[in-house]
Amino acid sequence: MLKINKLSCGYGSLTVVHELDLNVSEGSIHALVGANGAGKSTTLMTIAGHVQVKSGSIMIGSEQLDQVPTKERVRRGVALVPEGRRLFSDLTVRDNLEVGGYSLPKENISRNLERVLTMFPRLGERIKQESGLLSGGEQQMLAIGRALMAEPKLLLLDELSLGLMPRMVEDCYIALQQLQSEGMTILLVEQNTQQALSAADDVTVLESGTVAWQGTAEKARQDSSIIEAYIGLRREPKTD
C-alpha cells in the first residue's frame, strides 16, 4: 500500500528524515516508534503533503505522490489524524465531521457520518456539541472520525494517545482494529510503545531521523532489547 524509498524531508535548510525506507503491507497496521525528535511526525507530515520532500519518492499502490498537492493526496485515499487532534473548537461534532469529506458527494458524507457515529456512539451523544467541550478522549475520537469521513485508503496517526485516560485508549485502539478488519492500511506514531507493539504488525524505530531498526511487532516483543536500545526504555532494577 506504502512504499517510500530515499526518502528525505525537513523545514526549510533543515532536513529531519534522512533517507528513509518504508513498506507498509496492504490491510496492516505498521508502527512508527522513537524518542523524541526521532522524526516520526515530520514523516507523517510529509506523507500527508505539509513538509517538504527534499528527495526520494512516496508511492500509494502504483501511484506517486511525493510532487502531489495535499488535497489531491486526500482525494486519492491518505488522510491524517495530526497530533493534537486540531479540531475546529468552534464548529459542532458534526460539522467538524462534515468539514473530512469536503471532497466526497453529499450522499457520501451522510453515509459515512452514520459508519462514524456507529464506530463512536459516543460522538453521536454530542453530535450539536462545539468540538472544544469535548474530553481528550472525545476530541480523538472525533480526529479519527474526521479522517475517516474522506474514505480513506490509508489512515496516518500520530500519537493516538498522547493525553489520554487508559478506558480512552483502549476505545481508540479497539476501533483501529475493527479499521483493519474491514481492509484499511494504518501508519501509527506512538509514544506509548507497549500499547503499539501490542497493536502493529510491523514496526520501524527511527533514531535522529534514520532508521535504527525495523522487523515484526511480534519480534519487538519476543526481544524487549530491540526497542530499549533504541528509545530508552530500560528501566533501572528495583532495589528494596
Contents of the next structure:
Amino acid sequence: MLKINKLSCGYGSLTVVHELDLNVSEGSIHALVGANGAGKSTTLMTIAGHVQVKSGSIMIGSEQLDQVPTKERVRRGVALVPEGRRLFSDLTVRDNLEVGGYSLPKENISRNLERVLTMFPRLGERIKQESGLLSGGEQQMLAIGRALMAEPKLLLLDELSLGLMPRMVEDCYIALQQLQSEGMTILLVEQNTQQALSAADDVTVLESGTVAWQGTAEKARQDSSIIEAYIGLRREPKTD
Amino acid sequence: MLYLELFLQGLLQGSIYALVAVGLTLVYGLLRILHVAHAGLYTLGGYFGVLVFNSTGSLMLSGIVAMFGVGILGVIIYRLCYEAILDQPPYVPLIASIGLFIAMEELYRILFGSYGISYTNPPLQQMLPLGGMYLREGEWVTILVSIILIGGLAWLSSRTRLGLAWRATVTDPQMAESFGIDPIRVRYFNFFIGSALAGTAGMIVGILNNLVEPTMGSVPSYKALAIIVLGGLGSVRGTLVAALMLGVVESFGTIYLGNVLNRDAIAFVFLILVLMVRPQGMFRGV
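So the form predicted alone is up there; where is the form predicted in complex with the partner chain?
Complete assembly follows, chain above in first position.
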C-alpha cells in the first residue's frame, strides 16, 4: 500500500530523516515510534506533502506520491490528522468536516458526514459550534472525522493521544480499530509507545532520523528489550 | 430628525470606508500583508468610472469596468508584486506595497494630469427624499451598493464552497491545502474581491465629489489602515463595525466639534481614544 524507499527529507538545508525504508501493507496499522526529534512527524508531514523530499521515493500503490502536489495528495487517498489537531478553529464543526471532504463531489460529502457523525455522535451534538471551543477529546475526534471525510485509503495520524484523558485515548483507539476492520491502512506516530504497540500490527522505531528497528508489534510486545533499547521505555513489572 | 440625518450621513461615509477597509482586511487576514497599494486601486476605480462614463455615458458600464477592471488588476499586482516575496519578513511586502502605491499615484499624475478629472455630465446628483430625509441619488445608491456588496461577500463567505475554502485557508493554509484546497486560487479570489470593492468605492467617491485626482487615495489609505487595526487585524466583522462607527463619529463630530477640529482630525482622535482602551482592536479572527 505505502512503500517508502531510501527517503531523505527535511527543512531547508537540514536533513531530518535519512534513507528511510518503510513498507505499510494494506489494511494494517503501522506504528512509527521513537524519541523526540527522531523524525516521526517529519516523515508523516513528508508523505502529506508539507516537507521537502531530498532523495528517495514514496509510492502509494503503483503511483509515485512524492511527485504529486500537496493539494492533489488527498485525491490519491492520503489524509492527515496532524499533531495538535490543527482544526480550523474559527469554523464550526460542520465546516471543518466539509473542508475535509472538499476534494469530493457534493453527494459524497453528505454521505461521509453521516458516517462520521455516526462514528462520533458527540460531534453531531456540537455540529454548529466553533471547533476552537470543543474539548481536547472532541477536537481529536473532529480531526479524525475531518480526515475521514476525504475517504482516505491511507490515514496518517500524528500523536493521537497527546494531551488527551485516558478515556478519550481509549475511545480514539477503538475508532482506529473500527477503521482498520473496514480495510483502512493507518500509519500512526505516537509518543505513547505502549498504546501504539497495543493497536499496531507492525512497528518501526526511528532514532535520529534512521530506522533503528522494524518488525511486528507482536514481537515488540513480547520482547520488551527492543523498545527499551531504542526509546528507553520502562515497563511496569509483571505481576501474577 | 437632525440626529437621524447625521446618523445616516455617518453610515454613508462609513459604508465607503467599509468598502475600502474590508478589502484591505481580507488581504491582511489571508497573507498578513499590509497592502498599502490598495488605496491606489481605489483611485484607479475612480478613474475607470469617470473615463468610461465620460466616453460612453453608461453608469452601469462604468461601474462594471471599475469593479472588474480593478479586481483583475488587484490579482495582477498580487501575482507580479507579492507572490514572489510571500516568504520574506513582513516588512518586505510592506515596503513593496508602499513603493507600489507611490508609483501608482505618480503614474496617474502622468497619465491623467495633476488636477483631476470631473464627470462632464455628473450622474446621480438629484436630491431624493426618502422617509422624510433628503440625500442625493448618489448617496442613496452608495448605501444600497454597500449593503449589496457587503451582504454578497457575507453570503459568498458563509454559503459557498469558495467561501469555505477561503475561510479555511485564512485559518491554516497548510492544512487547507492538505484537504485539496488550492491556496493560489484562494489568494487570487481574495485579491480580486478586495480590489473590486476598493474600485467600486473609488468610483462612488468620484461621483459624490465629482472629482477624481491622483492623490484621492491618500486619506482613505491611512484611514483604512487605522480602521482595520481598530476592528482587529484580519477581522471582517470588526472592520465593518469600525468603519461604520468611524463614519458616524465623523458625521456628528463635524457638527459639534467642527470649529475646533476638521473631519479627518476628529476621525483620528476617535481612533486613538479607542485604541488606548482596546489596543488589540474590537474583534479578532475572521
